Structures are given as structure tokens and as C-alpha cells.
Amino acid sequence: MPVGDYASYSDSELIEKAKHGEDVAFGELVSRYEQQVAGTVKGMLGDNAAAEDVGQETFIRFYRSLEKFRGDSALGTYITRIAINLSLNEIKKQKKVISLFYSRDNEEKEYDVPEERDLENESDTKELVDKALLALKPEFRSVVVLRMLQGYSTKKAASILNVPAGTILSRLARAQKELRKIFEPFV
């Protein structure tokens, strides 16, 4: 096998070749997982700049803590615990940012629900969904994401999210009425 082709090569090998400084190793383990990272933080954030700070990071902190990974999980779930732990960290921030400009006493609104309108083509309805997400609370929009976006069972969200299963099973119950209400005036 020629050198630098890890293609064929379990994660737990590449970690090891990562963890002895092969940066091609690396690479593949990021090729293996930018997309299922960039979805999460996508559905999280929103298709936008920080979103991809928050991909970024979130490599940047897998690779520091290569040494501590222990394989008792499923990489894939290990990057998208630290994906998921970055975006609400950027919320927060973002949070925070916002109520330097908004006075305590203006309704408190996190993000604007679309207005209705007719959605003639996919961009339209990928944007109404985008906004959807965004228009709920983190907690929710964290467990949306991982079960509904990218297929986690209730059993692996909550291991990511660090919660119970029957908060899983809540939050998502909550979020979809939530959906239901936003969706409402385009059915």
C-alpha cells in the first residue's frame, strides 16, 4: 500500500497514525467526518461564517485531544459531541452579544419566524427550514439536529448531549409542536 493512502484504514488505525504525527492520517479522519461535522454545526447556526469557525474548531479540538480519546465511543460520535459543544458555546455567545443591544424590556424573540409565503422551489423551502431551526431554543434545536438531521438514535443523542433518553424523547416532542406551529401557515 502506497504511503499516505489511508483510505482503507480502520478510525482507531488512523488515530494511532495521528496520534505518532502522521498528518495524512489526520486528514483522512477529517475527510471521514467534515460532512457529518459541517451538518451538525449547519443545523445548529445557520449557513453562515460562524458556523464554519465552528467546523473549524471543532477539528482543531479533536486533534488536542487525540491523546485522551479512548474509543469508548464511536468517533463519529465523539466529533459531533464537540461539534454539538461548540455550537451552543457560539449561541451563548451570540446571546450574549445580541443583549448588549436590546434593553431587557423588548419581547424576547431569538430569532424571526419566516413570513408565509409561497414556496415555489427547493432554496425556498431549504431556507424556511434553515430559519425554522434557528427560530428554536438551542436545547431543542440541538436535539432536532441529532435525531432528525442526522439520524442519531434517542439512545446516542442523549450520549452526545449528555441527558437522559426520556429528555431526548421530550425535547423532541416539543420541538417538532414547535415546527408544527412555524410550518403551519405553508401546509
The other form holds:
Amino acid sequence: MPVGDYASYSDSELIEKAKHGEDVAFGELVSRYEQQVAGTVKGMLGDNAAAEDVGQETFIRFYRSLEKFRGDSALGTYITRIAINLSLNEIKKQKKVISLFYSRDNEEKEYDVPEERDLENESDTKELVDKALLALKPEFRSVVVLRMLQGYSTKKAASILNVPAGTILSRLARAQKELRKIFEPFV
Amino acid sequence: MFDLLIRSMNDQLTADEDKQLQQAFKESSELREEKIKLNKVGKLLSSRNYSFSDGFRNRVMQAVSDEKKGKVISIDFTRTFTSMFNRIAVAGVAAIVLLVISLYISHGSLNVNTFTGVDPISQDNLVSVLLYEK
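Here we have the form predicted on its own; I need the corresponding form predicted together with its partner chain.
To see the whole picture, the full complex is given below, headed by that same chain.
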């Protein structure tokens, strides 16, 4: 069957086909959720090679867990949960490596707040957003990525991060205050 | 009021809170400006579109194919090293404990001489050794 034909199938149909060994069906799922996973992992880790690896690992983990997926939550939510957990693990791993080679003082200066400049072109805006996100603590960043970049509701974000909705709201409020400070010269 | 403004952007306010905020908007141009700035920040963030580099899908499919063939896709070196180190450490501690127990059983005590394997030398013996003449 040509690849294009799979585009008409629903997620659950593609999952069933992938479970029965149809790799093209799984490939179609990758195409459908590639952008969403990129938004999650690159929002969490920055636009770099580590994020590409985590993105790839996300789909491999999803492939391994195809049999376990029962469809209780939307597929996008399920994949995003894998992506965010792997991203948080990657951040922990990176912190461990940093703490092995640098003192605590250096660790705290890990991320720079962007320098003041005019946001005339798109790449400047992208760079600014990336730096601003990385300036946030991972627990705040994950909430910002889910709520403000991916557009998940507070309830969905809470279920993905496995924390109460109140925690999402308080983290989001703190993150917005920090972002407001970071973006002060630009807005 | 700034906290209430932020909360209004993420959560449903009560009727009282909403009334309070609307009143504050009427009275404070600073607060109105804050709302505009917060909206701009939100727009900047939501405008950021990320995508993977070219060939991402093919790389994933190759990894899936390797997975099917039973190849190891990625080895998490840190995790493997940590789990191996833990096993080696536990085995080492167990070996040391067994050694100490066997030493205690064979020598009946755990003094320095037991560990060094040197027989106790009393001062009398030492003197006799020093005074020994052929």
C-alpha cells in the first residue's frame, strides 16, 4: 500500500496496523506527531542535537509500548508525556555531568538571560524565546511548554506532568512573572 | 493585583475577583499596559515553532527496524555504568564481609595481626631473637 494511503486512517487504526507489524503505519504516526514532539523536546532542551536524540528516543519508546497503549488518553497526550519525561531525565543527566566538572557557582550561571536587542528578524525572536525558556527552572519550563507552546489545558498539563492542577497554575504564574522580566526590554 | 491579572490569564476568576480586576483596569493604566505586555510575551512564545532536522522520520524508522532485528538502539552509558558499579560494589562488600568472617573463625579474633598475617611477637621473644648468637 502506498504511503499516502495511510494518511486517511485514524490514529487507532494506524496503531492496530503498527501492532501487526506494518511499519509504514507507524511511520505515518511519526509524521503526524513529529512536530508536536519537536515542540516539546526542543522547548525543554533547546534547539540542539540532544533534543533530536530525545525526540527519536520518544518515538522508539512509543513503539516499544504500542502493545500497552489502550487509548485511555489521546495519542498526542500519551506521546507528549513520554517526550516530557525523557526531556526531564535528559536535563537531570546533563546537570549530573555539569556538577561533575564544574563548581556549584558555575552551575547556577548555566543559562544566560538574553541580551537586549531589537527583534527585527525571525531568528532573533527564535533565539530570544529559546534563551528565555532555558532560563526557567525545568519544572516551570515544562509547564510553559505544555500550556503556552503546545496549548494544553491546565487539566491536561496536570495529567501529563502527574501533578495537581493547582501546582500547574502556581508554576505557570511564577514562570510568567519570570518571563515578563526576561522579555521586559523587548515588549 | 498583578497576581490576579496573571491568574485571570490562566484560570477562571470568581465573579468578585473579576469585578475587582475590571475596576483595577479602569483605574490603572499601568495594569492595562501589563496585560498587553503579558499577552505579547504569550504571543512570542506561541509563535515559536520547532521542527526536527531533515530525515528525522527516516532515522526513527531505521531505529525501529533495528529494534525489530534485536539490535541495541542506544546504550545509556551513565545508567549502565551506575548499575554495574552498584553490583560490583555490593559484590565487593560481600567478599570483604566473608573474608572477615573466615579470618575470625580461623584466628579467633580480629586484631591487627590477624589482618597482617603476622604472628604476635612478645617483648620476650624479641629480646631472645636479638640476643640469639650462632
